Amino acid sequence: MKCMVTGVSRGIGGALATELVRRGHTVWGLSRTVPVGAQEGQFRHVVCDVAEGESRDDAAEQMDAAGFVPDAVFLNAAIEYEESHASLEWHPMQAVWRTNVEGALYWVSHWMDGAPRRPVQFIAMSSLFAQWPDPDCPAYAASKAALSMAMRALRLRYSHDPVAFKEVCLGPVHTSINPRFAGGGAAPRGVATPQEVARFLAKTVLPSHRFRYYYPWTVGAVARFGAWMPDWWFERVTRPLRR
């Protein structure tokens, strides 16, 4: 299967970009540094900040040049930033959005509007912070939660196409984008490892008819019975695994 993944520099997109090659897929990875891991074998990187509309539009004329056209896209390019309480910086703000909502609908118009061939299925990297609010980074989660709903979206509007349109609700993953885990280490206790949620992504995601997943199991239950959570109660129930 041809898969294109953006964000493999590092995180998700790397374990993924690497989980995929191993298992025989041939993958295009987007990212704005080239990765350190996941180049041989059926792996190409191209260099593309999916947050810059012309660094996007070069990273498509070189895939379409080249005849590319993936069964799987996987949405994954995301950034958060720890911010102070006593300021609410929009140029911070911004550059959530464009990244994680624009960098992510961008793929979805371009190999759904004019591409050769439709991809089989768009996989989008969503989040707890969907459904609730993330004091610390506003943005952050109100990317996730309209992410979330184009997805939703998608699916009604081509419910009668072969496209499927998939969404990942991820919980606490050690990684650099959460401030708490920007210098290493092990991850902590309740806390998924890129490596795991890359052969969830791999193994489950990617073979199934399904269009929502939760990765890991407890955050399913959060996301399907903790509903009635109050906001305040699920900030302070996973501050310790986040900042």
Ligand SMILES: NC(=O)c1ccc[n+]([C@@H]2O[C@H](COP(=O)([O-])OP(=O)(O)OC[C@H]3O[C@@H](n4cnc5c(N)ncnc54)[C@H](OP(=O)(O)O)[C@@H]3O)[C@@H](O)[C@H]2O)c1
Second form
Amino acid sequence: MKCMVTGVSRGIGGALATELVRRGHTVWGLSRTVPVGAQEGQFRHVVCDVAEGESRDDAAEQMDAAGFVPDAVFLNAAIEYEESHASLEWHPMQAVWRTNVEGALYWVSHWMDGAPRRPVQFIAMSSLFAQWPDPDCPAYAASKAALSMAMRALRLRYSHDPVAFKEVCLGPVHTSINPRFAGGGAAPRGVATPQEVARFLAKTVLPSHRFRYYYPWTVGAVARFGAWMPDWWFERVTRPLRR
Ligand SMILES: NC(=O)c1ccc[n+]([C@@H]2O[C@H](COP(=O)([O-])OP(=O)(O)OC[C@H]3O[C@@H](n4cnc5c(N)ncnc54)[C@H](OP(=O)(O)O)[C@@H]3O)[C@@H](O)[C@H]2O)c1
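In place of the form predicted on its own, the structure of the form predicted together with the named molecule is requested.
Below: every chain and molecule of the assembly, starting with the one above.
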């Protein structure tokens, strides 16, 4: 299968690219920094800032010129940041929105709107923050909720087409996007590794036909049965896993 993955320089996207290639898939990966092993074997890397229009257009042109049309598109690239509650700066907020929302939906439009052949599936990385707010980074939770709603809308819009829109809701993963794990070290108990998530994506999500997936299963239980949970409670319970 031909796969496109955004955000492949580290974290879940990096582990996913490695796992997909290991399973015999061809991967085109996008990120601003070049990962180790780029351009080796079935892995092709394109430098791309998914938050910037010109950079996205350049990357799309490179893929078009090579005749590459992915079967599966993983909308994975995202950023989060931390700032003191004494400020509420606009530029980081805007960067989160551009990366996490525009940087995903651009690729849906590119491959659905006039491409020679459409992908078979789009897979967006979501979070429990699509359901509950994050007071330390308001734009992050809002961006995940927006992407989630867009995927639901696309699923409805293309319900008679063979293309599938999928969403994967993740709990805490040991990557640098989580301020608590930015320094590295080993994943504490209850926190998934990016390799575990990558195996789940390649083995379970890619070949099956549901719309929504949860990893680990406990996240599914919280999302389904915890809807009554007040925002402040969710924040208090999850804070030790994040900060
Ligand atoms: N880790 C968690 O706890 C967790 C939980 C729930 C959901 N998720 C979701 O999982 C996905 C992957 O996150 P992660 O944990 O693997 O984060 P990560 O380790 O910080 O990796 C983020 C990846 O996105 C890329 N990226 C960021 N901004 C970009 C831009 N403007 N253009 C192109 N690439 C960009 C980064 O590459 P460059 O910096 O080189 O561009 C990097 O490869 C995200 O959608 C995140 O929201 C993560």
